[in-house]
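Single chain ahead, written as structure tokens, the form predicted alone.
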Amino acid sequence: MTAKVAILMGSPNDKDKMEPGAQTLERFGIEADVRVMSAHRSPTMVAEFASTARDQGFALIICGAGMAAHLAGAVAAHTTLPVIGVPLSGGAINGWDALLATVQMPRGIPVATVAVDGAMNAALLAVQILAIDDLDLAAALEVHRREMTPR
């Protein structure tokens, strides 16, 4: 497997909540870069990151961020790969200010989101969308689904 998912927080304190993204990504033999980096605190690293990202080998970004949640976005206005936002809770109304900021992206720059808190989702979304021309990851998927099915 080649391809190459990076996992974007806005803090070092979002790390045990995008962990299960990585674990997740680990599992079906993807590999996962993670890195740090804010929309707000570090701007330019962000933009440098995104529009560099494909040249890098990157097949898709998947960035978490809480309260205003605006690194996804940043990510997305910067580049053409596909963007997961994992809206993260916290904060006075726990995630869903992060949650309605990752959705509303403006016409034309798309994010795809998930619940708050849900990296594993991102990750999974990532698998399905690296699956569509990988049938050895798209056989994975359907064991993954029918292990988590209920006996």
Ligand code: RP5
Given for the second form:
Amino acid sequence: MTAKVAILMGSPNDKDKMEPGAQTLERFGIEADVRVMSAHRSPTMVAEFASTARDQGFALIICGAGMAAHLAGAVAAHTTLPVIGVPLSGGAINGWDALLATVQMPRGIPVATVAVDGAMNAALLAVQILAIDDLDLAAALEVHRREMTPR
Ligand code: RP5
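Show the other one: the form predicted together with 5-O-phosphono-beta-D-ribofuranose, since we just had the form predicted alone.
The complete assembly is shown below, putting the previous chain first.
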């Protein structure tokens, strides 16, 4: 089965900030399944998705949320797939809340947290994880790094 990556976000209002993640995965030819679900507003949906994600063929899950950003942690609680958290800016304290809520996971349930609004880096990290045993992806990452190098 071809590896799939899920991009979850807590609100439809997060779409613009998470879009670079889907675009980056697409650039590497990786299918992104983008869904809106909330740790607080639709917790049953989150639990059902996360607990069946491996059987659905997902290789890892990227989660973006703002404010009391519990989506990545809630997903990680229900799966042993790697979970990458993207804290999102916005709200009264503009991302500090989401950063701490996403990164400060308790021992035993890790979330790999990227920068505030770092959806692109989340996708690149996902590609790097998938490239561990995929030489074509590894080569594509080398090309991407070369393209970033100032000339
Ligand atoms: C979080 O609360 C969402 O991820 C979003 O970033 C934030 C605000 O959500 P909305 O009230 O805009 O739907 O759960």
